[in-house]
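Take a look at this single chain in structure tokens; it is the form predicted alone.
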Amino acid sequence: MSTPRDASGRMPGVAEIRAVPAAAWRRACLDAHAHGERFGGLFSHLPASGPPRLRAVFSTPAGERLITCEATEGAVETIVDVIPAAGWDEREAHDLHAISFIGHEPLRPLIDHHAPLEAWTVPTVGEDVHQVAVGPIHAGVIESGHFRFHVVGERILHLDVRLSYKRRGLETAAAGRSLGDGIAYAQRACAACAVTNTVAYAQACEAALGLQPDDHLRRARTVLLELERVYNHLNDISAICAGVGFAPGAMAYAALKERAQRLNERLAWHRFLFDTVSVGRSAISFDRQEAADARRELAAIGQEHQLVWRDLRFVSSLQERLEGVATLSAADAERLGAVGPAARASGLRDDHRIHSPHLSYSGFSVAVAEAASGDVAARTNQRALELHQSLELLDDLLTQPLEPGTVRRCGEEASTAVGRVESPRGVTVCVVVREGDRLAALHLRTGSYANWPVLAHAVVGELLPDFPLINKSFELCYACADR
């Protein structure tokens, strides 16, 4: 098997990096982002010593790029004015280790709940304007979360998201430890993504030590990130039905979502896959019967799903409920850096599972429906045709016992690499930078964290007692953002 490597020469994962200084910041992205390449976060570091450093990760389907510069005056100027996705990445920084960004004037506090509302909210002024307190605490056993609505009547002007209120420091945690023990603070980002956060960990963490997954490895590891999106599209498509009170659709979808769980839990025994990937190896194996076995219960489910669908699809008052509400536009799901099936509903034809080497990805296409309205409709439609997928993808890698897996030595040791994986929400980066065999530093920004400010554009101007609904349409993660 040959070893795939981009148009420099480097392996998969192994980061380009340019060191800039800091009043070359601005242009050097602005210039990676001109070229083509997508943005893919702004991460902040504070070394052992030194002034804080600042991490901006690119990439093309040949390859990573690191813009790293430090930030010796405390400021650098902006990007968000031409990378908006970077709003949130520029905004975390500066409340983390106090660097401004010129010109992203307010920059308006993030993760800093000491900041009083005026200072994190937009002011909204107007006849009969007024604003609605949702969160942190809810009704629902979910993390905490607060949204703040600025209304007319019940028409949604602006919505400010405030997140972090269980911030874990996960990513200060795991520097300076070894790198196979890293991956514990990875997993522990979401629940939901655990394999995801962790296959990125151990790809970046292998591509930095010039290693590469052997067949076996690439399969198991393809074979857990499809069964952990199974059951997340599962639920998302029941939480969706719930959002409409249509409680047929969301307990059917519900009880596929427990089977798949229940199914994973005898295979790796766990519900949500925690500690099923390791760097360097693989930590689950099927026989020959287990695997026939995982077949037959996924077909079973696969059966069941299209005969709900089938009737979620006829009712009417259903539909009606889904069609035309928070639509996202394909010019505003590219400009905001959307990913993930609310790209994808979107018509963004984006899925990083056709540029993953280092998974059993190969002939993959991306699925994108005809109608990519962009609404919730589209949203819901988007889960069910990339569950099908997902469901043809583990019924042809589980033909097949699954085998223990390795890495072999194929290339040069870096000090710093780049894990990049598709979740159930979108693609997730993990940026790797090691001393030895320990951890200087973790970056995560996953598909959840990427689209928190999309659901806040998209849900301008629909009516507050939909905001739920167009809520679980993204079915975002909390957890992520209080790493």
Second form
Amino acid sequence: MSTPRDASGRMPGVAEIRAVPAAAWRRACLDAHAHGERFGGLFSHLPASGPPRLRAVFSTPAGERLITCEATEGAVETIVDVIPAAGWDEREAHDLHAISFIGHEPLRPLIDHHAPLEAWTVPTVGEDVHQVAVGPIHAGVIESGHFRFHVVGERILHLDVRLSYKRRGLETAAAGRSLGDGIAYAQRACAACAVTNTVAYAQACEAALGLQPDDHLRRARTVLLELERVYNHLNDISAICAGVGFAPGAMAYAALKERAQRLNERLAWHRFLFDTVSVGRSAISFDRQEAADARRELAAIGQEHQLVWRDLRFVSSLQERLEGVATLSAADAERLGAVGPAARASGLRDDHRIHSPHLSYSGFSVAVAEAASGDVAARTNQRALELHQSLELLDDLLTQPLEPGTVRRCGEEASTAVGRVESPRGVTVCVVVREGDRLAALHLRTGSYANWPVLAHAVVGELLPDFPLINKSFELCYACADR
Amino acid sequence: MFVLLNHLQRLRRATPPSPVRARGSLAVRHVDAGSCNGCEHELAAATNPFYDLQQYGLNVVASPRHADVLLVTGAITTRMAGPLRTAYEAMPEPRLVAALGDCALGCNLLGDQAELAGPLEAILPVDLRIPGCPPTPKAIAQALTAALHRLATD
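Switch from the form predicted alone to the form predicted together with its partner chain and give that structure.
Full complex below, order starting with the chain above.
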């Protein structure tokens, strides 16, 4: 099976690099944007010597482009006025490497926790406006992060999100490791997106090494990605039910998630499918019997889901709590760079699985509900829709046994490549820069990172007590964003 | 909703009870001090209908002031070391500290040393160790019910 190449003959994933002087940074980024190239992240990196380096990823279905510049004067012009999705990226680059983005005013601290409250929150004034601080430790079994709500009565006027409490410096620590060892850092970023992050990493490394996966390896990774999606979507529907205190729904879906994770353990020896993805080979295989057993169990999970889901649809006390809450319009989703089920629930027909030549998604079509109303109800229904789709995909993929896969050499080596994979929360971008067999830089921008600012936008005007529900309808990882 | 409740009842009846039964209860406060979210998923799973920790007197409570056990996950980042100590100081005596998962135990830690303050042992006195990456809900349920049993029979 040959891999389609783009017009310039590059392999999918190998980035066309455009190095520009700092003064031309904004123009280069805006040109790419104007040509319809999709923003995929902006990263700063401090090499062993010299000034910090900026990298921005843009993509089209045909290929990846990486715009780079050296921030020689410690400043470049901002792109956030035209590409609001770069807001968090610029704030992070400023906190990490003191790069100023001229025109991004005020450039509020994002991951610098030493900044005073007035510096990182938006000032709000008016009658009865007050702040409610939540976290970093939350009341339930939830990851750590701090929310600063500006409210009038019970209504949210503005939300400042401060994450990075879980920052482990995984990208920094990965630099200098071998390409093979680096995958552990991508995996440890997040358990719930472990497969996505490692497949994105492996694809980037393989593209940089001029390798492409064979059919077995493509199928193995697709099976793993869909198994990850199944247990995540089951978890999310359970969490949404818990968000309105509807225990029977929460428990029924928690039990289904447990069954899905037990299946993961039977198939791949790990409930979160850890260590199932490697660079250049597949780490799992299963025979005809195991594939048939998995298919049977997935069918049983699907049937039980249908049964419970039908019941939930008729529980008006649940449905009425979901409808019309935190509506995200298609225009806002597009403008803010929303990804994943949250974007599709607002009507954006955008799923990276249709642009994944190195995975087995031929014939895949994006699932968007007719009533993509962009509220909590739509995001819940979107999960059910995609769950159904993933179960069908798996049913098809598991009709044959899974043999050990490998890679073939088929192109030139390159220094920089991009891996892009659709996670249960949206597209995840992984940039690998190599020097020989070593990682010079690793950048991971997950679906959660893209959607956190979107969540902050969606809660404006909503009720403070609805925040847990709204948060769960996006179900973003903190670990992925903090790294 | 009848179908749903019926379904849960069948599931409950089909699930064997835990072999360890103890009188009394433990209130557990969880603090994520820099995990990958795996331990959180599994701790939450320990309350699903298959393990049902609440049935054995183990409850996750909202405030450290109501807690007997501080259950800590993650590599203990420098940014979470402070909030973690604050939570510990808010707890009434007697109090126990549990390290949940290999990161909190200091095994196979990944990350930039400048961002990490852990393992948990370096920050707080650890009474209970639950290894695993992440520990399965079964292992979590067994470790916590066994701890409750020990305390109840001491």
